[in-house]
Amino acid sequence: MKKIILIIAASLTIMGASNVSWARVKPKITILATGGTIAGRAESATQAAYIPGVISIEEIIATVPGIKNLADLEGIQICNISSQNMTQSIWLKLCKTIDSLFTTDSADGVVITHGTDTMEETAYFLSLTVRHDKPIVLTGSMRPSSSLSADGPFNLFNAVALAASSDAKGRGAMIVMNDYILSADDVEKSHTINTDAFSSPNLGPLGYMRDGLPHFFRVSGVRHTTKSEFDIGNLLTLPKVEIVYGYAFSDATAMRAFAENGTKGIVIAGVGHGNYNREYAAEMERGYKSGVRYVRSARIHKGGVDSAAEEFDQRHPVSGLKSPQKARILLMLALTKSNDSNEIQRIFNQY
């Protein structure tokens, strides 16, 4: 008899020892630091002006109370600029950091503090180029680190909560802000100043945070991360693509220097419904002759461009609901598979 009860007793004790080792097992989320605002420093708590990209991510991390007992997290440096001064070279080597950390099980989830300006570009290249399920989370703040009511902190913890949630897997790159959930193909950043500053004018939010858990109003219906089919592992640079706006009685001279200096592709941010003067039409037939690819956008911020429009070249593409910016991501990444328009269509209409 005594010699079941040890065994009950050791039994107990494994069992026991086992499932505080499981309860204490937490998401290793790694915070990717590129700067920004969230980064960023004033000489008072009440200025409105301020220096972007002067903190260290250690010392985002620990403005945060309670941040650590959401995920194990690490902190990588990538970089400490302000989100204008966003280059192709950090992208890159955004994508492949992620990869790498993916890949090797080093992470089940990134976090990406990033300044607001272009912040809604990079979410968006990297839920096309990023081929994982797990979840990639974008955020900043409108406010610098130093201000009286900093947005900063709140916001990364919702993302680190974000990213460790189970729920967050195979949504392709989010931004959270502002407690809001943003799908990288649908977001913008709506206004130049208030902590309220993105929106998914299209489709809405993919959801909210509240008490650090994430709640889910839909999913994204385009191709993205593990269903996209753009590889870039191996590139260093991606095809030169520009943006030219349209406006009343606009000038070709931008758009032809840029076809007769290397551009690959030409985004219209077109008026109305996407569209241009003749003069643009004009220049776009000596560009595209010449190798040149134009898509159609639109300056409009809701409604998108279809193939229905005034005096329209079908054989330009067209960019759905894409807003200029993300139209140019999705063309310079189309133009490394094919020239050929009807393939660029193709992928516009998936992703």
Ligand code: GLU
The other form holds:
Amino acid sequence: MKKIILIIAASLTIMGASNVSWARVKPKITILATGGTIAGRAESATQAAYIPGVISIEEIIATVPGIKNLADLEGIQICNISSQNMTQSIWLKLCKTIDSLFTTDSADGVVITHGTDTMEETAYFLSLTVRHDKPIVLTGSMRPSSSLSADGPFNLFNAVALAASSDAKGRGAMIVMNDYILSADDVEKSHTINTDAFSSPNLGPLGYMRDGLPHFFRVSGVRHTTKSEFDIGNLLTLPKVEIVYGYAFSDATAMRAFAENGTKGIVIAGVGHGNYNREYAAEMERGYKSGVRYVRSARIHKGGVDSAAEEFDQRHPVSGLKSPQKARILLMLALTKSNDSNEIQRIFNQY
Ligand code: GLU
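Previous: the form predicted on its own; requested now: the form predicted in complex with ligand GLU:
Next comes the full complex, and the chain you just saw is listed first.
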């Protein structure tokens, strides 16, 4: 009898303890909502045209069954925009909000809902500027919330599950779309309308989500988050960096106009292996002397640009595997530290 009482007492203690520990271990995840199609609404369930960035984060969360079992959720509406209207002040606000949530231990991970058009840029910026190892996950959708087979709810479920996973720590900012987990440094929107819209053209996805759990294939090999050297804590603006596209008989007028209007850096989305014509080369020679720094990148999606070039001026750093839009972000941050071409190239080699 005494033995039975003891067993019952022990079981109750274990059950009690496990209830208590479950309540304690449920991660705190903050969803930072910025807008996009995931917050969009169309007039009918099958219509292609819609208005992005109109529904609130609370309404989005309410469309995802079971999401509250994954984590203690908090939603913060940062803005409600289409991501083609992203601004550097929103980037700085996101970075500072995440830093404060992590520093004060108010969140174990964050999810950012975002329009898909510039999601890869925000992801890369945060990967370079949030200096914490807690998970940062971006997601969105290709179909608006009102659509038949809207993809947003499952993407958000996966994003919260990933941010809540201890396995997601230390991997830099990630994008979750269509079950894939993609690394901020090598992800791009590669389809304009399909729900399978994101890919990592050079290195492949980091992994995938299944049954609310991440399965990783690889780790990102570049410096990010806790290994980043960039401190934007006191910055109110970033150096102005623009992108100039390369194409047959391209004219350097736009490049010159940028250089004469306060632009500190220009990324060339060059043809082939980051090539550009003699007109561009002449303008770059002139601009370099006036302090503008140029980085050679490519309009081609695979292979990147290295210094084994044709006849090019080695003073202009090369982007490695970074797309022009990622190279622009890295050049903005590099220019907060140095204007020296060798130093900029060192940064491009490491991030
Ligand atoms: N252009 C809008 C944006 O990027 C909608 C695209 C989307 O979210 O899929 O916010």
